[in-house]
Amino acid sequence: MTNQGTNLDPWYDSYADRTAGLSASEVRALFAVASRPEVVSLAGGMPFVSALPQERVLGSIEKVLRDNGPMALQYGSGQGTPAIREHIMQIMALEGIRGSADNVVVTTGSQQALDLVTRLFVNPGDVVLAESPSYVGALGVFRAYQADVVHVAMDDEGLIPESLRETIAALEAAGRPIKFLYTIPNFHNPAGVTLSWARRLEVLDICRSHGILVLEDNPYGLLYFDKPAPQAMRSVDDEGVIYLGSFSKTLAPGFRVGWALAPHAIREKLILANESATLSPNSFGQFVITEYLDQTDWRGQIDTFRHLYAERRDAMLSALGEYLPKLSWTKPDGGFFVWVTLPDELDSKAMLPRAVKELVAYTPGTAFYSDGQGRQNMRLSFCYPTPEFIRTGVARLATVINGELDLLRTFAGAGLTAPIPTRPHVTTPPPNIL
């Protein structure tokens, strides 16, 4: 009898290498017991559908039956439906960009898009540029692909343009390819800082004198608070720069319809790779939300999305700053991440499990980088629990947070918060934390 060890999986052998970085995240299963309703969920970037007007949706869905039916249950085009396209075209002009809908890819989500540029552009062991932190659902994209992850340093403006510069400079003197830039310029996910415009104008100078993609993933840009970002970086380079946008954070995810604006030559190829990945993207989906646009006051309903946001938003702060207030953590003005930074004895990752126990919950920082990083600081998210709920969950996490400093102070030496080892795997996290 051959001895196949102790592996339960019969096909284990027979995977394709890249496979081998594919691994459930070592926090999901500490996200099902989040999940009960006596935890304050302080971790997931859902965002609160509640809000929608709900008859309008229903009406917007019959509507679709009633009148187009059998074409909205059908295939449909691996590119998008003409009408949602030119609706896209018209949301991406409020952020600065003009151009021909034929140059729009309709996608399931935004994180198929994500997908198929990565696909598209990435071979084993190239350089994919990213934000540190980064979007853990696109860390784990690039890491399935077998594309090694440069952090490049952030602060409060966001990208560090001098950071990018060195960056590439040390990659071309190692002769290291780079396929593209991603980032997050607008209310960024996890830090929530946003690039400011001279910034933006001086990346994609960079990133043109040495022939670096740019990826623009622009979920949050019309969920400002106070006044919209900068425009687009797409808005000024329609050559250098692939857009990536979503009705997941501006109506809801799970329609699944999110797209791509890219060059030309590129659009093509993301059309033919969409195709041999889904056939085509969600026909009813796209049906359901041109109703719903053509139909509803879109504008005023993103308008009521910002002001829960940003009440939701001001009393993650007011708690924070009357709980925790030795503590660091951004500002954002849109979107829906604080980041905030721990003790330096503290790690993040280790308190969670403890967390969980005091029925709060939150991302480690660590989910967000490719190499260790992040230890030292979470994300916490403040689109989904009321405000009644944020303030309850940071006082528990200050309860959590200033007893691990009362035992490190008391145990000095002890080792009660040791970090866990990295495991050099792709995690794949579960939706809610995204």
Contents of the next structure:
2 protein chains.
Amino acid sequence: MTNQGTNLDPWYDSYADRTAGLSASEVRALFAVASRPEVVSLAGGMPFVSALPQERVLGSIEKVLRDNGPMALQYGSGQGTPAIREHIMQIMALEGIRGSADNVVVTTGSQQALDLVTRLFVNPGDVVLAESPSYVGALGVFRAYQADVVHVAMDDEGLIPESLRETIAALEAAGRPIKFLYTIPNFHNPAGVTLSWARRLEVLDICRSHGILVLEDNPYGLLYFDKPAPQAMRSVDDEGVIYLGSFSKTLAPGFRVGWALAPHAIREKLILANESATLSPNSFGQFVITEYLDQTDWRGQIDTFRHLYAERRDAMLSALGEYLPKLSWTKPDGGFFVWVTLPDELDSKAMLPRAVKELVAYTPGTAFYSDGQGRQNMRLSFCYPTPEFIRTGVARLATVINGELDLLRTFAGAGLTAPIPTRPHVTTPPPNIL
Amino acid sequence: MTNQGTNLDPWYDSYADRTAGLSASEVRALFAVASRPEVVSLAGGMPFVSALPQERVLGSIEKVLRDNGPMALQYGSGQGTPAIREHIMQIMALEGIRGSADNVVVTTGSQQALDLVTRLFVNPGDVVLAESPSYVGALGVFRAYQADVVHVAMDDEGLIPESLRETIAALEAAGRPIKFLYTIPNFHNPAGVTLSWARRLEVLDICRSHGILVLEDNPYGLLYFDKPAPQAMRSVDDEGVIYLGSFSKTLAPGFRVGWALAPHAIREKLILANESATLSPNSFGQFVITEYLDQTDWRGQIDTFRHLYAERRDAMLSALGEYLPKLSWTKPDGGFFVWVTLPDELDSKAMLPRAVKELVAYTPGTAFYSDGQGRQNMRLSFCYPTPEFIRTGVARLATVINGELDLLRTFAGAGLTAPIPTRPHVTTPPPNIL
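Previous: the form predicted on its own; requested now: the form predicted together with another copy of the chain:
The next block holds the full complex; its first chain is the one shown before.
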């Protein structure tokens, strides 16, 4: 390949095949939108870090620099420090997980754990099972490794075991290799639902009997509102589950510290992959988090976050009931997200620019599917704006949605076809997650 | 695949093909060895962060938390903050690089930039050209993406252009796709040599004419001793070079902040790959580094590091001259490393356990080749131990080497074959980098 100047990118012909799966996520574009101060963003998943006791964080940092400065500023182990891994075991014990800190691998946020696990298991064309819908950032990783994502239906108790059985049977009949099931059992992103205990056991049983690894992603588990979520799937299966956790939502994402708890043989490969990718996770963040966990009432701080987010969830649900009573939505018991289903004739992706014009942003449902579904859905986040802004945002959203519906009725009354594309709702049924 | 219990790892059959390239690096095992306090480690590449003004670092952190706490603790842009990217442009200007901060992508150490660039360009079986020897961490990344690394010979002026030409010609004749040349032009790791200015131009010209991208890795460039290195290759070619830089050696590796400066089209894909891998580089580290660069005499601090490392380089070269006068070694003008060539009959890898028994560690030359070369070489680091410990370490090394040679002579005198395997020195000639 030589630079002929015939293309804007002289390296166009040099890229690896996997770059075909690399595209700007809808979340990325929305980060830009959401940063404008006049827009009420119900789009991002940013935790409300202003609620952290900054003096305590600074106190932890002072102590780290005084007592362990040279180590905190140095390269570290590719597995993470022993001290933070012990703390991580204590945190996971809150969700019923027992095990050894030796099987924990600290990563650059749990996003990197997702990347590394996919790197270890997925050949191009392999199948990854994921809920329908699923976390946009995970779908991006699976695409980047050229996986074929197959969605499995959910309802208000989470993933439907019977759908999982049918999906696996169909894929096995077609001779397709299934590498793992990716699931967010608690306060699902984006669906807001929680997998029931009975289903956790059933899903584990199905996966075990088909030799399918389970990748349990649990960033929100400790952020429950009314009652704790059922115990982790990893608590009853230590050989068939890789568990992913994170300090991004219970403390702060700015340190980029997450982790994987993996079966021992996989954990060994994860460390090697981690070293290859970044040499080691950032020592400074690990030392600061360790000191913070040692010195502060971190469970009390998580309670503060829980009450704060519960209040915002309430504000969102009551605003939806007040301003958009004809829509349907999920009622999360924790986490950051409500999943809204629009009337059949609306298209959340097409409607977004009009919403931004009304100074409100959301994430269109299409971001959470790898197969084009989701035009009838939107994810609303209640984690970052205050209750007052949430009400304002939902009110603006109602203006947009009602305006769209009025417009459609006007065109329908005039005998014209609707100007907004509708989803193909027979061939790809929407997820039943109401 | 079901778990039959016939293998220690029930997931043994599930791993992706690329995991075949994943193996524990020799550096990794050495980190464990080097951490024992009684061992003088000439093995690792850890910067001497104790020389940093910790009060200044703490002052920067206090200011960040006071002025920008919620942003520093939050998720950030997948490209890195605009403020740190502006600073990075100023730093690169010291090496002649002009350009736009818009083409900088901040990564989790420059190691991750290596990973992401390889991810963007390398299909399994593609060729990556690298110096002979080359950085062990880069070789690990290339293996992890199933690249075929082809080494190009060096001498005391760095990469030999004529060898590059011959290597490319042979590969092109064989129809092999060459994706990039990976090079460390300044104070090479492990070889300790610097690519001359004339050769920089010649190498760029060769690569340009064959449509081969250059990946210029420059972690040590500002850490020169007597005189600055020639200007960066990127300073004369902004479309054909991806430049990698890092704060790990000039400030501290514990923040894991490095960067890539890439041609615009590649930079766009790098951001997407970065977001997929970790969502964003750690905000906290970026804010702290920005504040540190704003508020302190960071060039003066780099001068402090330069003088400190120069003193240690002198200690190592004089100790080698005193204790091991019959060996040969490179004489670095900067950076962290000296590359030592042993007498033909010794094997650095086989000798390492005996060295550790004598309480000195080094990195065997084999770590720096993908083709089994390097048994006759060792990398000695002078970055971390004090001059006194360096002298002690080299003295211990001399005890080991002279002991080995005595043993070989004894066996030879007795008419026995040497008990130590020797490298196949005809079929794979050693690199000429003395």
